[in-house]
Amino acid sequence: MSIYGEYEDTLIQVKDLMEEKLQAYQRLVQFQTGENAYEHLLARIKTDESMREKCRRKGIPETAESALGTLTDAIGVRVICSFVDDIYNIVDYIRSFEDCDIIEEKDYVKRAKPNGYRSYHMILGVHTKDKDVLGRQPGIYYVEFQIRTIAMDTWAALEHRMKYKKDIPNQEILVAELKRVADELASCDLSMQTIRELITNV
């Protein structure tokens, strides 16, 4: 039996109302300027087995009280964007969603991780008219959102098959060069930021 039990239909519908409220974001930035607010969006229910992983990670247990009560990542919702400022345009438009509570936000684009690690994480408590597994009716349903750029993805994708990859010879040389290598994408973001804007401002 899945770990969410009787709360996974609600799980699926709070993804899906997500994916729409960003894709109808999506359309409005397409009809206003003739461009994308995004590239890529990505949502997912964490797998039965990766939240069971990760309640054994935590030391709590494997419960639907566990994945939907205590952490918060059940439901996650990745975009990527092209430009730096489109990342804060959508987490503007995050903010306007209503019934839904802002739990956490962490702005690791303006203030990366020591380890180069860029990304704006926001996690939402959604409110809906389902009971959670609290016995809150109306519930509150969390979502993790990741919002960054083709460039941060495309580090975190290497950084996250760094960490998880065992016996990799010379591994402190990656480190440093991933690390190197972060803040020159971080000033091509910058550089690339920029030059669209004075190509608008044209």
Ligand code: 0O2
Given for the second form:
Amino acid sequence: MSIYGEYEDTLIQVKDLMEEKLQAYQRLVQFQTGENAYEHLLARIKTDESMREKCRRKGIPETAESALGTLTDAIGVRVICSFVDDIYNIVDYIRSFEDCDIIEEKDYVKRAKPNGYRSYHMILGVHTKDKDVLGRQPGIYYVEFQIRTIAMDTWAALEHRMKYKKDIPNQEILVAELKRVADELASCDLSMQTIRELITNV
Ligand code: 0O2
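For comparison with the form predicted alone, would you give the structure of this protein in the form predicted together with this ligand?
All chains and molecules follow, beginning with the one already shown.
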């Protein structure tokens, strides 16, 4: 039995709904401007194994209550954009969703983490007609959004891999190098944004 138990079907429905909303937004922006709202979209439900591992890491029981009531990233949606401005347009669009509460927002684009990590994070509480793990009906299912540029995403993927490779020599040098690259990529993102504006305003 999956850690999500009887709530798994609703979890899938909420994930699909978020995906559909963002796909509809992509179509709308393409129709209105001829450009993409984002480059690609990745929506997933955290696997049973990863969720159990996260519960153990956080020192909480491996239960549906922990996975869906305490933790908020059972449903994860990652939106990858070409330009920094697109991130904020998507954030505004997500803020406009009906029957959803914004639980948390973290702007690691404007305020990068000390290691150089950049991304916009949002946790949404999506209201459903189905019961949730805490017995509420309408229920609330959490969704974690990570919205970032292609450059930010490439960096995060590499840095994530490094975290799991504990035996890498000269860790400090690598951490400093990664931070330097993150700042350079952020500077490139800004330049790309400026070039886009210059082209658009011709
Ligand atoms: P996993 O395995 O990806 O789910 P906080 O306690 O508020 O400081 P919290 O709760 O981890 O931090 O929230 P935050 O900072 O919004 O991070 C949520 C997720 O963003 C993380 O999930 C990562 O996926 C990603 N993330 C955050 N910081 C970094 C970073 O420095 N590097 C990379 N590569 N990804 C990051 P989890 O729970 O850490 O793990």
